[in-house]
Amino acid sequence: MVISLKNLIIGSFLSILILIALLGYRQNIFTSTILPYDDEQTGLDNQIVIKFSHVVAENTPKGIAAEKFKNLVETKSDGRIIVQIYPNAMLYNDHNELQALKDGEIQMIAPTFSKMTDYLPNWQVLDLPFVIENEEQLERVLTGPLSDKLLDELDSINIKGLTFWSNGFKQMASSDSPIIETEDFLDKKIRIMPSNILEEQFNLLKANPVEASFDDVFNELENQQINAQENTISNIYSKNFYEMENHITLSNHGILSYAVMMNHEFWDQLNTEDQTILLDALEEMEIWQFEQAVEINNNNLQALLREEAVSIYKLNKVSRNKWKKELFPIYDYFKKNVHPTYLDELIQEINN
């Protein structure tokens, strides 16, 4: 009896060894000679992430073209640099966004002009109102030599600029009663964005001026610190804000743009291949994005046109001249407290 334990324990013994051998063998335990990775594990080993953090829904303007740009990028680099969108603030907010981005938590944001103007205040001249009349010029704007030196004036915050999207026109939506003649303005709370001129704008047509965070403005709504805002269609729709909102101005007073922008660290450590790939794709869903950005709007006004409880308005050309005249001091004001000269340049770029 105790000679089988003992012949057992070393069979069970032998087992084992054979079996590591055997496995050893099998994964080259024992062997010196250094195996090549496969191409799919060297391909994790060049893989570029780049995470995408913006504060908008994806059926935005910018939310598809978030989308429209991530699937570019990794069709051209072959999935080799793979685009992470975080939209709705699932990251990062109006307020910390761009300090996320200079620390390289995130790769890459785009907020909207308005709130980059604390840092390069000469951005403001996108914030002027009716300067800007229609789509084309737009594109024109956005598209041409004054956009390129807006974006250059990021490197002096060490931020890379890539290029501008576009969300449309600004309209004017309000809680209580509608927006539509100069008058309409006096006392009402309307939500800005960090922007010297859109603070002035309201000013002088007697508004009370309320700068509040895009992620911010739902809540401010309902505890009734704000009660109207200028925002694109697009926005009012996809953030539900109509619901609390429901006199809507189609005034086309202003724009909303967005400045794509990244890490300039990131972005310097790069390959010429990799940043050419990314502007290759940028550049070739320029022209889808802003037949996106009208296509959008327009579909969700034909949307918030079948809602019951929202009125809807045209400011007519006897009540857009009003406001005209109540804010042509506004340019006077940026071209002596701002830029001398940048608005003429805009105005050049939309008669050529």
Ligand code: SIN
The other form holds:
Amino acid sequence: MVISLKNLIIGSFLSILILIALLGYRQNIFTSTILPYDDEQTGLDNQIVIKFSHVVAENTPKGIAAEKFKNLVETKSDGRIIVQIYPNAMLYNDHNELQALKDGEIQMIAPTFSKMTDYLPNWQVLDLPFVIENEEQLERVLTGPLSDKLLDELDSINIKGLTFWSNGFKQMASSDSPIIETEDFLDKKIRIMPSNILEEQFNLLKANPVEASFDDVFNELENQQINAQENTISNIYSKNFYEMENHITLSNHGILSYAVMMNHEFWDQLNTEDQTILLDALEEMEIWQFEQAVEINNNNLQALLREEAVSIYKLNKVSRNKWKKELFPIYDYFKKNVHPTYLDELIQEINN
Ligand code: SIN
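Can you switch from the form predicted on its own and show the form predicted in complex with this ligand instead?
First the chain shown before, then all remaining chains and molecules of the complex.
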């Protein structure tokens, strides 16, 4: 029997295809199943997978909080609930993580509250500068009734709000020259998160606010599309922003915190026992999370102080009062756009 060259090629090609398909099936390459195939493993049908996507480095207050949450949940559920963490915007970034959450592509995110203000304008209250002055006040506010009220507002956009995590206070970092006096803001191209209050803040200081996704900041600094930003020390350090923004003013002018949230449908489908496991884990790590945020920011500040190329300045009382004076109209701006009771409630909780 003579086998033509054409038949031989077709036969070999088909065999390779069958082999690839078999291997792919065995390795779960062609299925959306996240769990590895295991003949002996039982109870897979009960397994719940939570994909948790975030944009910062793993060694930051949010990064380690996500890890702690994962460990607590997996231990409390005896491995039945699995939390898969995707840091550094490896899956979704500032522009698309909320939509991915709503679409159920992922089940959990923890964006800064500032990034939610376009959808929930009342959240702008937390972006007001020079209202929260120290860690104690910050913790009180993020665990108090106002924060519960803000988290409940997430229901209106079909998201389940779980808790707030902290990353402490924002500082001013800049390239070329420091920002210490109010005049230093003039014409600086300052990266901001999407928040009208933050935009107004830098307009009042006569700078140029430029909105950018967190994962674009490094490139935009390199390309000189921006030359300054407000951020926490841990974010400035862990993303190497200080290599370009080597002037850092410790201004503590605003806070940066995270709203930990879940796809509402996913939450609703969990039984009460599993919902309790998630809530207990968050409660158990609450104080730890605040302490870690302080510690990581302090450690990273020490590391930055050791960097010869980095200059760190402390905002003195006189300069700080000048910033406050320039920014005073922002409270009127806020009251025109958001119901003033939010600011009253915030001040009341701070003074409690
Ligand atoms: C984050 O801490 O999640 C990022 C904050 C930012 O966008 O500056």
